[in-house]
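Presented below, as structure tokens, is a lone chain in the form predicted alone.
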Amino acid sequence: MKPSQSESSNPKQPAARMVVIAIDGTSGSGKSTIAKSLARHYDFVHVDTGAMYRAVTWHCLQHGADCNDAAAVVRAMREMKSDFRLCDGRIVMFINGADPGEALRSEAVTQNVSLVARIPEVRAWLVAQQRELLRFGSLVMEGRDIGSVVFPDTPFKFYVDADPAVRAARRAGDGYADQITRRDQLDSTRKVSPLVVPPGACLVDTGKNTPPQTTALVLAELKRRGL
């Protein structure tokens, strides 16, 4: 049975008047914070497709398929069932019928969710339900291939970064054991959708900011890109 999904509201506003906010960066540079942020300020609909891809590695490690193998993850990938759900102004991936929770957060999917990202067939899946939750409303999204990928035409895009000492005591203190240099690595170098700067792109080191400075200067750059 292929992935599935499905909505748990109408869409908040016309399809004409969706506006998708771009955050793409490396590991530990503060996109999640400046997204949830942005999504408040906006009441938009905060969507982290890191966790999707945490989700996707979950459920193969749960089944037993070895992530370097891609026939065994685009498998395990084909047969659960998944859904999309607005919970609390976010969107959380459910994986038949129940929500990874912390488990996103253990070692070993840590560990794996690169190899998992960058099989293509996971990849190009994850995107087309990317672009579907434009349904929910409109979008704050995260990751490392939005503004680059999934949304390329919209006008509101940043790349996030920090020095790499600062993004792994960042990633330490959120609970994740992972290197900041190997995911630095996988994720810039896949053949699918690798980590890039994308075209129109405002350039933001959070490295040099307090969280709140930071979310200022992005709230003053999207004002002059007119939202």
Given for the second form:
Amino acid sequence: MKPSQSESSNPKQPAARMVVIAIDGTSGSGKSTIAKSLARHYDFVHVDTGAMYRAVTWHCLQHGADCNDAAAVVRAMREMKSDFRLCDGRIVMFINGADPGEALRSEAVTQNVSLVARIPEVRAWLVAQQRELLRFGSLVMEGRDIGSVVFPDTPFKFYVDADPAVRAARRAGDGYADQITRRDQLDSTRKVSPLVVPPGACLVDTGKNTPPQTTALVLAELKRRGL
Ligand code: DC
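Okay, that was the form predicted alone. Show me the form predicted in complex with 2'-deoxycytidine-5'-monophosphate (DC) next.
Entire complex below, previous chain first.
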């Protein structure tokens, strides 16, 4: 389960100047679109932490672990070999030497990921890995607990949301059959690190603007906060 210390760490940025932009929010709210734009703009590393919870879920399903059985999930996770690599500006979690790729977006993974993400041992392990990703450079990290738990001290925090109907239509438009309200409910009511608006976060409603307009608003806010 230990990630390798990757040789592909970004040597451009000295450790003292590392910055984290935390993007939290609901499913289908447009976090990824914002995170990718910001990573490109600042030349920071993009980290999709949802993909990490999906990778653990995928591995469990591959090994026949019942995602409702926390002990079975933790056992499967501990047997898994993972490492994190920087590929085209984003972090990819390799499982047993392979990138699961599009399998992370399968219906089976999407239906089970909230069950896996509520298990304290899974969260503790992934949060530790996420903090260590600073070795790759400054980060734009998206998820559900980045500004509240993973990097609570960063001044650059956003909470992204949109009307549920808008979000469901977006997911359908992207070709995913997704029960976003069920996932939101599981993510917001779990005991460990539930989805919350982190203290100090700037609220972003992506239902009101086009993606370029939203990015412009976020960039203006980051500038106002000193980035
Ligand atoms: O962003 P996504 O839909 O790929 O996330 C998949 C699931 O992972 C989602 O149901 C919530 C969970 N998640 C989490 O609990 N904490 C994170 N930091 C990121 C995702």
